[in-house]
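Next up: a single chain in structure tokens, the form predicted on its own.
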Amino acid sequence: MDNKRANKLGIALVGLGKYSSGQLAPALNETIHCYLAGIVTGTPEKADKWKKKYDVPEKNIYNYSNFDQINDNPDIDIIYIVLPNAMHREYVVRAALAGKHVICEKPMALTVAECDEMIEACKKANRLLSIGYRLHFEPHNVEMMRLGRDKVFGGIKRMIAEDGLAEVEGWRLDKGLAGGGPLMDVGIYCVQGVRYTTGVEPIAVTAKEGKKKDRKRFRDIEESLTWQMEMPDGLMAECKTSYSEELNLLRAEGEKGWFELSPAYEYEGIKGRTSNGNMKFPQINQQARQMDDFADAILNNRPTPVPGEMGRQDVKILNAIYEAMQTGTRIVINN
């Protein structure tokens, strides 16, 4: 092993789509505690390209047929699941059975039962499970947590969380693979934002599907959705997500002022301000920070701040929002 990789944990990326190629692989060039050790892909052309670009040894390249043989590979300590949502459960469980620590992209799974199976598999294998919540390591979002939980501007009286994309393609439009529409993909950031800013859990939700402009394209999934998360102490969080409109806001209004991020959830260029002025924090590589923290948690035998249980709670809330949308009723969430 060369010096660059000495004392680092090896990560294998499973699924080499846009997020792996555009964000995770470049981030692994910047990480301190981990490095890109292997890849899993069903496309031989991608395997060749990645092998050359990232100097991945042939023995660390797998496909979906021989994936389970990864258990014999000491170069790989962590498996990062970057597959369509419907495939998360299967590959997290298989990664745990292979004796590897696991990072799973969000949303963790399609149902709470799947999340329970994933958590149990990792516990049984005595391996850490983390969800790819990069914003927990991004300074502006960390500041939102501090301002909200420490009540710097008094108790929060109102929250607005919006995240949407004007254009989307591929498996995200397939309900079988995605489990839903923009709520599962980008709306989850709104759920997360409200949860980590307030530090409390929603007790009920109401929701309404937006009017579809393109019925053919969004035949099986929502094109847009608005929902309300009822929090303890009477706070109502107003949320919106879309696959036909650019949205990117996390705002909290307190008794003594306000604070917000806009854009709030991007990979870079996040900006924050408060009623006292602009937030001044550096732009960082969120994915590098996220993966380094997980590797450090393994090396130092400590919990990850973004565990499977956090992902499970989000899936429970997402499912409640869909139920509220479909029934037109207020759905109580039992925490």
Given for the second form:
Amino acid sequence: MDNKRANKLGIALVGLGKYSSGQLAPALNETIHCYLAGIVTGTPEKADKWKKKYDVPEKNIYNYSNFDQINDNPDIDIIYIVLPNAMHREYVVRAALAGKHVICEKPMALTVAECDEMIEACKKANRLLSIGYRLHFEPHNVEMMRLGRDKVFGGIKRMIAEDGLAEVEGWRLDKGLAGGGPLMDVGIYCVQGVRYTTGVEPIAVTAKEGKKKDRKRFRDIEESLTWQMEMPDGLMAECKTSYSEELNLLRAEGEKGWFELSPAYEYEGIKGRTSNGNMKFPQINQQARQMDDFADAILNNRPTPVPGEMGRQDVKILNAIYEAMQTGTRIVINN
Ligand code: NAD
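Moving from the form predicted on its own, what structure would you give for the form predicted in complex with nicotinamide-adenine-dinucleotide?
Everything in the complex follows now, all chains and molecules, and the chain you saw is the first one.
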């Protein structure tokens, strides 16, 4: 083992798509407590390319059939699942059975029952499970948590959270693989934003599907959606997500002032303002911080701040929002 890798935990990325290649692999060049040790891919050409680019040894390259043999590989401590949403459950369970710690991308899974199975599998294997919630390690978003939870601008009376993309393609448009439309993919950041800014859980939700401009493309999934999350203390959070409009806002209005991020959920370039002026925080590599924190949690035998239980709660809320959308009724969330 060379010096660079000494005392670091090895991560294997499963699914070498856009997020793995564009964000996670480059971030693993900046991490202190972990490094890219292995890859799992169904495409031999990708394996070749990654092997050269990231210096991944042949013995640490797997495909979806021999994946479970990772069990015997001491180089790999953490398996990071970066596959389409509907595949998360199977691969998290297989990673736990292989005796590895697991990071799973958002949304954790399609149903609460799947999340329970994933949490149980990791508990049984005595391995840690975390969800790829990078914004919990991003300074502007962390400041939103402080301002909201410490009631720096008084109790929050109103919240607005919006996240949307103007262009999407591939499995994200396939309900079977994505589990839904923009709500599952980017709307989840609004649910997260409201939860971590207030520090409390929604009591009930109402929702309304937006009018479809492209009925063919969005045959099986919503093109856009607005929903309300009823929080304790009378706060109503107004949220919106879309696959045909760029949206990127997290705003809270308190009794004594307001605070917001826009853009709020990007990989870089997040900007924050309050009624007292601009936030001044550095831009950091969110994915590097997130993976380093997980490695540190394992090394120091402490819990992760973004565990499977947090992912499960989001999946529960997402499903309640869909139920509210489909039935046109207010859906109570039992916490
Ligand atoms: P992508 O389409 O770019 O990559 C998906 C990968 O899965 C590809 O390498 C593809 O070959 C592989 N795959 C294996 N079986 C497949 C199948 N049956 N159908 C389609 N692809 C299959 O997607 P992505 O943008 O990298 O997203 C992957 C996961 O990461 C998703 O769960 C997504 O929500 C999540 N994600 C998270 C963030 C974040 O900021 N945390 C950002 C982007 C994506």
